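Here you get one chain, nothing else, as structure tokens; it is the form predicted alone.
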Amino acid sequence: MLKDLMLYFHIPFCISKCAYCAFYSSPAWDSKLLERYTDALTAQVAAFDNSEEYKIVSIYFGGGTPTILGAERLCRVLAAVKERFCIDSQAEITLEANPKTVDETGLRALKEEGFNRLSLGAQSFNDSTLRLLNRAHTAADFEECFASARRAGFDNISADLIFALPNENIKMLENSVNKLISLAPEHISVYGLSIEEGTPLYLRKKEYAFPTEEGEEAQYEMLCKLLGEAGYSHYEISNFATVGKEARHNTGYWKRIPYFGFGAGAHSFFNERRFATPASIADYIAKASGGLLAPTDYHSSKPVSAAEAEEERIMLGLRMKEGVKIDESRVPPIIIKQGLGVYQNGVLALTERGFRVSNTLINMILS
């Protein structure tokens, strides 16, 4: 019987670095570097040993901005995967895209090759906010890209929004949420702004007005209400979907399905080890032809212990609306008493209020 496996491809290129971004990516690239990086990805895919033992249930191209590679190179990488692996007929094949880096012709080529899900970064529909965040697109650019994707045949589109943004009030966020709802994507991811040390936004945070803790809570409650009324199920802490359109790839992460990451800065959970490729484009290109594991720190990583696996199961499972099986003795009574979670039939599931303080609750359970 074939073993389920997910694949992740990290494309660490972007037009410009977003002010809040702490992921590994670089705005310094040219066509020669993109070509060399594509060759490195396909070489690492070709080096995958015992690929016939696996069934690929999900493929995700993230970044950075994957569409910087262009449709032809992206299709070449996906073709290499098809040649090497058995891909499940229902596999979800997702591509993150920036509205300014792909057109309808490219989208049609991607759809024809087998990409069946797009993840588009809206973040906000207020152009002043987008400029502050150093986003490379406007609200109008997003709407045109969304329309182009629909014309190209994509019937599974996810969009990202960020709340608790600088210089944005709750009315501005409400306008963004309602605008996105009017476009009717199948999936919406909503993230509270995280100001990571070392990012441009962190260095300039004193220049901006951020919502108070109470204001942030009000924004969260408002967007949950609007999305719920629009028919989106809040199936995971940060994710909402229409029926049957929950993200299979991210759900796989939360359910600990093994995945292998290709590319500079990519992470993997494979052979019961968690390991990564160092965040260096040059290093990755130099090592990719040396074999599947050559670019990674696999051999210096330790297998996940049984105790660590159990902690992961609880921590990741509590991200989801369906919850996780856990002995009642491990559930702090305060979680139930304060309406932060529900315990039924041996399963603990956090409520929307519980989602907001999930890290604290998980620490209570695991301590």
The other form holds:
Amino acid sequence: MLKDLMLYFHIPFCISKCAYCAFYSSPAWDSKLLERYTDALTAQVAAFDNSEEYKIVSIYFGGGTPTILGAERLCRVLAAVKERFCIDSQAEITLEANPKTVDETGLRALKEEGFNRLSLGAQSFNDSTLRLLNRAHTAADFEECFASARRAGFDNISADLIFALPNENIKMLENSVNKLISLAPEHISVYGLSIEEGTPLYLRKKEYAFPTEEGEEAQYEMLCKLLGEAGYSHYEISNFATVGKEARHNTGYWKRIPYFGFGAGAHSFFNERRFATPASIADYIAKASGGLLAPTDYHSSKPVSAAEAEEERIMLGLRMKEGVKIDESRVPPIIIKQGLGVYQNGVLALTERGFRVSNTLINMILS
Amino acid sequence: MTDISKIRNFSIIAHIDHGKSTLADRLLEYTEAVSKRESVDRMLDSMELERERGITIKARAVNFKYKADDGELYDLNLIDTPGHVDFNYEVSRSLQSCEGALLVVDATQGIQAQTLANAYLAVDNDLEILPVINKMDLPSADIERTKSEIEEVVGIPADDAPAISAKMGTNIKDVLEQIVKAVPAPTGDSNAPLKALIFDSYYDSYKGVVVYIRVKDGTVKVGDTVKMMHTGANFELVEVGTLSAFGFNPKGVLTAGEVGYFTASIKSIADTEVGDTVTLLDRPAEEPLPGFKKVLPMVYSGIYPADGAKYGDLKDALEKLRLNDSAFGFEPETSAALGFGFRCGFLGLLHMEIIQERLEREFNLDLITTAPSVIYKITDKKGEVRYIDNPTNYPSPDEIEEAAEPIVKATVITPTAYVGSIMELCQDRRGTFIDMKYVAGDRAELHYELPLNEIIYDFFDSLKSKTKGYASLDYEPDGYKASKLIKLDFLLNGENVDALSFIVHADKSYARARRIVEKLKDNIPRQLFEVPVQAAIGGKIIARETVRALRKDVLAKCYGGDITRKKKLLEKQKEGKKKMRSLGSVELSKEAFMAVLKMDE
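The form predicted in complex with the partner chain is what I need now, so please give it after the form predicted alone.
Time for the whole complex; same chain goes first.
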């Protein structure tokens, strides 16, 4: 029997760096570098051992902005995967994309090759905010991209939205949420802005007005309400979906389904070990062309212990509305009393208010 | 046997930073008792903490030789004194062991309150005081003015006072010549029954207690059985000698006029109290030297291990510290909020801080300490008198006939520009004005009666900030005075937290309560529920704040299957949680607890 496995491809290139982004990505690239990176990815795929033991249930191309590779190269990588692995017929194959990095022709080609889900970065529908965040598109650009994706045949589209944004009041957020709802994506990811040290936004934060704690709370409650009324289920801490369109890839992470990451800085959970390739494009390409494809940290990583696995199961499982199985004795009564969680049939599930303080709650349960 | 006429015993009196230790180094260096390189770690301050704070906590003595201009070789004993008000009694015993004192005054700053207090002590002990003007090398030095200030304030001639720079080593010889010429040789009869004054002692893990003495009369040698005239303890002497800059010099005998040490495998420092008189068991002196006083703690505070499991370690550490510090006392106490700990008594605030820091540094303990308290004198309805050093034990108002608090006589010396704000401060701290003198033109000496309770609250810090550090303070206990005292309690989430209670004057209670309640609000981390923070007198709430419920966590994104950041964050939070203290249903970090107790305005 084949084991379930998910694949992740990290494409660490961007048109420009978003002001809030603390992830590894490079805005400096040319077609030659993209070509070599693509070659490295396909080489790493081709060199994957025992691929015949696995059934691929999800593939995710994340970044950065994967569409910077261009439809042709993306298709080439996916083709290499199909060559090497057995892919489940129901597999979810997601591509992250940003407006203005891919056109309808490209989208058609990607759909044709097998990509069946798009994740589009909208973040906000207010152009002043998009400029402030150094996003390389306008609200109109997003709408156009969304429309062309639909025309290209994508019937499973996710859009990202950020709240608690600088210089945005609740009305502006409401505008974004309503615009997004009117486009009717199948899935919506919502993040509260966190200002990471070292990002341009962090350095300039004094120049902007941020919502107060109460303001942020009100924004969160408003968007949960609007999305709920529009038929989206808050099935995961930061994700909303229409029925049956819950992201399988992300859900897989929380259910501890093994995944293997390809590319510079990609993370894996494989053979009960967690490891990552070094986050350097040059290093990755050099190693891939030299045939050294095993992630350097793989061999040095220790297997996740049983105790750690149990902690992971709870920590990750509580991200989902369905919750986790847990013995009643381990559930601090205050969680139930304060309406932060619900315990039923041996399963603890957090409420929307509980999601907001999940770290504290997980901590209470684990210590 | 040392020729008594060639002995000179002296101390150095100086305000912090006026150059006492540096001058001591220079004197030793000049006489080659210590090399320049060694003097980098100033000889007399041997504890790390002392060096950092620039103060000397325990008295020490150093013996060195000086060949004077008159061609004679002199035997000099420098007896170091603690420079702080908390150690007044120890200072007086050190001074009792000398015939002279160098009064070191910083030529840029003039006389300070502590210097003056110690100078007065020296005068009281009939010491020959030799003024020394230090820091003459600094551009702002005003030697003439400093001299006239000394004459006016201390009332001793300062015309011949050498102007030196201890730092640069200028005119050090002048000081040595002055010592030889002006400090009288000790008097005493080496054949009389032994009378030696204990001016310090400390516990050494190899030798047992090392006792510093000044032989007033008689002779003491290895093998003698000595008796402590106040404690009554007897010991056979193992080692007798002097202390050089390099360590013990066990020469076997000390005669009248000499300063040195003895050891006798003594286990407990409590047997060798400072101020006691040592005599020979088989040929005792008729009566002890005058001035012996049992030192009693004036300030109390609860000390608890931050981690309850470290109670035993704390106990061991306290016992070890007490080996070297008989003035410090402790006994077990329990707090509903903080668990098992100790009620500790100190000579004063500085003494308290030193002990706490040593516990944390030398014994690597993580501590929680409660607000310092003085000892209140309570007369109950039946006429019985009780002394209360712990607010938890303070009786309820209906049991109290009269409450009294300790009073001190305080001296503040300040540039006249700050007189107004100091008077305001003393007024605000319930002080009673006694008098004020103008000295040396632009400085004033103020005398106040102040409740000790106010001094241990934040008086030092306020004085410092109101006078940019120019004013100095000295005080001595002056009995009890009836006062309107009340106990303030604090409630978190409706539950009384005993460790936060303190006694305060009724007129101050509201402001103090407000301040603490606000601090609690600012320092208590958000809980999953709203926490009311209240201050109460008896059952009556007089102030309230609310800590709002936690609504949002710091999040770690789990992008691309990277859950390492999240795991790290959780790990960090778990560590933090281990250090949390539960005060009733509220969790509080040690830092938050201490921040609440920190007495800044």
